[in-house]
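The chain below stands alone, shown as structure tokens; this is the form predicted alone.
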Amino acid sequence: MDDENGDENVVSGFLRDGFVKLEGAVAPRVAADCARLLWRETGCDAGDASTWTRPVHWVGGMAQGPFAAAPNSPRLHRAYDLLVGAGRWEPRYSLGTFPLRFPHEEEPDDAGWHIEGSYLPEGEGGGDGWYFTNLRSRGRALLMLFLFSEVGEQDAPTRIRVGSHLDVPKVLEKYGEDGASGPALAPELVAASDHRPLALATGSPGDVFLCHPFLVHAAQPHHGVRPRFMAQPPLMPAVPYELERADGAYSPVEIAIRRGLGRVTPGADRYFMA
């Protein structure tokens, strides 16, 4: 992404799939680090399987050095620019949370299709663990992965819908600015998505997805032999996105989401020829 082509592809990469890989966007000794620090939070042993005692360890926001330093390399800057827009981002200094899985013979429950929601409309108490969305994808700007281990096929990568992204602007029409929650979508979003191939999220340590807010992906069991170690925060916004701009200086993410509702931006067309 050193250049005016390599910029190019990314943008048509996130358009077209919903989620752009960049490999090796953190340092390795940055990686490295963040995750000795994950190791001594699940309190497991990396060198003795008989310690990794269950299925998935969650680790909450993690805002050491290496957890400040990953999310603000040059290249990521670059990239948040390009998909969201300068100025349009919040700077993050930490990371969370981590869903840390492990080989276990016990699969837990949580693999289900899904977006993320990122806030809780006025009055609604979230006492079932689901955030809300809305089309304007209020609170999140995007949706990011970091790899913190080797992850392979049968390390739990998380399961991606590529271009699912296109066909969640319409099933958030209909709820209008106050959104919905992940279970009141799930349906809709299954159907809607069902068409899709399937991605998986595997690469290296150092490795970071940056997918559109609305892009419908899955946890899976662990059927490997190594941890995976993977952050899932979100980018937050700085201003929130607009569907009609006046200028029509539209970010990636906002050509995306008027796609999918049928919405023609000039000029951005030949992103999604084949």
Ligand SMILES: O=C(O)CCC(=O)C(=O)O
Given for the second form:
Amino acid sequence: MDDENGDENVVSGFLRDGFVKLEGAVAPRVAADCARLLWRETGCDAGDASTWTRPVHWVGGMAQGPFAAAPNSPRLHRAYDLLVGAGRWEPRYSLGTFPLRFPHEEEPDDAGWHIEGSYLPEGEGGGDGWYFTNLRSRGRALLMLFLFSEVGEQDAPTRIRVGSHLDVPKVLEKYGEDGASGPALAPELVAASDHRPLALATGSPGDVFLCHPFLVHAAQPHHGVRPRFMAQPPLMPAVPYELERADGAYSPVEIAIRRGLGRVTPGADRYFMA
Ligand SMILES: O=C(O)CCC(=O)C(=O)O
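May I ask for the structure of the form predicted together with the named molecule now, the form predicted alone having been displayed?
Following is the full complex, with the preceding chain placed first.
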């Protein structure tokens, strides 16, 4: 779903599909500078495939100028306001992490269906070492995919289960405020969203997918020829999501969670009509 028809389509596409693709949301020059810096991090030579010796290079947080600029275009700020709510998200001045996928015979070991975890549980137990998520998406307002290379169908685009954000709330509900870790949730999430159609996060450098934090997605092996450069940072919340608001001022992220729980949000039904 593209945003060619403006705000209304950004919101309706996001609610229906769980994501919206904003083409050219990062200026071409900024995206090119990000790619150049990422190549440097890998230690690989863009022009010499013999140096691409691993299927995936994980690069951590990057905060040089281009990475600070990329998530702050006026178009992205507008979309964050629309989807999360004005004043409810934290600006970010870095990007990361980056799963940089290279054409390779070896299968990556990180290509399973999942949603992102965003916090480590406090107190005794401390979980299983993996990041957790909960029904109010503690610590994550959005999942974002920033493309920094041409990504066609053969270039290991992220796989997305379209509409799966509506399947996840029922799974998370029973874990309460504590939530659960990615691996603990994965089998249930996979089963709950199995019926969903598939989309691929293809596009060009500077395209950005803004995704509901509960969108079920997966990497895939790269059997093409062009390395796939992408960042998948969270947008952080300034305030927690609320699933019951006295004033009814729900954001689209909250409306979708409520929909997944079977709760009706006045005025929002039209978005879910097929
Ligand atoms: O590399 C990709 O396409 C997605 C990676 C991903 O979803 C993850 O590692 O959490």
